[in-house]
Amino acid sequence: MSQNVVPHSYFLKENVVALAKELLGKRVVTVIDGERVSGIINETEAYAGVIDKASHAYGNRRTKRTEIMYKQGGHIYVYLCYGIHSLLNIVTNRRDIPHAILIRSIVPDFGLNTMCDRRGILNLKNIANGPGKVAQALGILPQHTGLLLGEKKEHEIIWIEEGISVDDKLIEATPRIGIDYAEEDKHRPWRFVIPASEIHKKIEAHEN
C-alpha cells in the first residue's frame, strides 16, 4: 500500500456530512483477483444512521444486513441495490453509531484496461459514474461487506489514500439520490459532488 493511505482515525470523525465532503479528491483502491486499480472520488452521499429516515439504520434498525454499520468506522458496507448492483459505503463514526458514506462516482487514474473489462465497456468517460458502476468497476462484491480498509483477506485488499487537493468553490451540495421514501429526509442536501472534468485537469496536471 501506498504511505499516503488514510488511517482508519479518520474515518471515526463525529460529522458523516462534513466527511462526505471531505472525500472528495481522496482515491480509492483495490486489489482484487491480482488487478490493481484505483479512482479519485467524485460524488458521495452521507446517510446519517438512526435519525436519518433515508439510513438503513434509521429508528436504529440492526438486522444481519445492517449490523455492519453499528462497527467502528473504517469498514466496508457493501450492499445490493434491486438485487443486482454492489454499493460501495464506508463506515464511520464510533462503534454503535451507524453513519456511513456512499460512495457514488469515481475518476479512475488507474488500471482502465482492467475497469473497462469488468464493466463490458469502451468507453472511458462513463466508466465509474455511479454507484454500481464505481463497484463493478473496482471489483468490489458484497462479500466485502466487513472488510476493514487496508486488512487483507484472501489476496484481496482495499483502502483509501489521499489523491488531490479539490477547491471548496468547486464542490455541489444537492439533496440525495433515489430516497423518496425517506419523506423530510430526502430534501437534505447531503450529496456532494465535483465535475469529472475538474478531477481529470488535476490528474493531467499532475501527471505532466
The other form holds:
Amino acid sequence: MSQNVVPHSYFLKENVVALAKELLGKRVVTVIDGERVSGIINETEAYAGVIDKASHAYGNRRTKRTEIMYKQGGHIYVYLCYGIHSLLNIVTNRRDIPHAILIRSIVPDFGLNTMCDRRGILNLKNIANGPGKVAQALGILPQHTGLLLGEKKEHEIIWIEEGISVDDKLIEATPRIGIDYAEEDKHRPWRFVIPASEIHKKIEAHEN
DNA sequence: CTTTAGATCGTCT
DNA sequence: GACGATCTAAAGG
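Swap state to the form predicted in complex with the DNA from the form predicted on its own:
In what comes next, the whole complex appears, and the chain from above leads the way.
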C-alpha cells in the first residue's frame, strides 16, 4: 500500500523553489491517533531561509523555534500561527541551510471521515484547502516538529508518496500569502497552485 | 458574492 | 507588550 515512498533524502535538494513546485501532486500520509489519512498536495510555498525576508530564518536567525530549520532536509516544522492554527512545513536542503516548504492545501484521498471529525462537519470541498486546515485534517500539531519523514515516533508517522503526475501547464505561480512585512521579497512568485478540480480528475481516473 | 471582526497564545523584542 | 506563513461566522450587497 505504501509503494512509491519519497525518501527524506529527496528533501536535501538545494533549490527550495523548484522543490516546492515538484511537491505538487505528491501525497502526504499521516498515521496519528491510529488513524491513517492522506491527500494530494495542490498548493505550496517556498521559504528561502537566510536571504528571504518572509522566512522565519531570515538573516540567519537562530532561536529555539527556528532551530529545526537548520537540520537537514526531510524534517517537519510545525508553526503555531495566530495562537490557533498549526502550519505544516517540510525543511529542505542540507544541514545549516534553513529552507522550508509550507504545505498550504491538499485534496483528501483517504480517511475522509477522520478528517471531517477532526475539522468538524463542513463542506467537503473546503476540508483541507488552507494551511491551518491541512494540519488539522492530518492531525498535525506543533509537538510534531522534529519528526523525520518516514520515521515512526510514538506510534505516529508522516511520509510523502509520489502520488500523481501533474501537467506543468496547470501550475500557477503567485506571490506568497500573508507576508506583507517581507518588503522586496513579498512579490516573489514562490507560491505554487494547481486547481483542486484537476486533482480530482486524476484521482477518479486512477480509481477506475 | 464580499467584507469584517474576533478568537487566542507562543515567540521574540 | 505586540504580533503573526489563519479561519470562521456573521452581516451586508
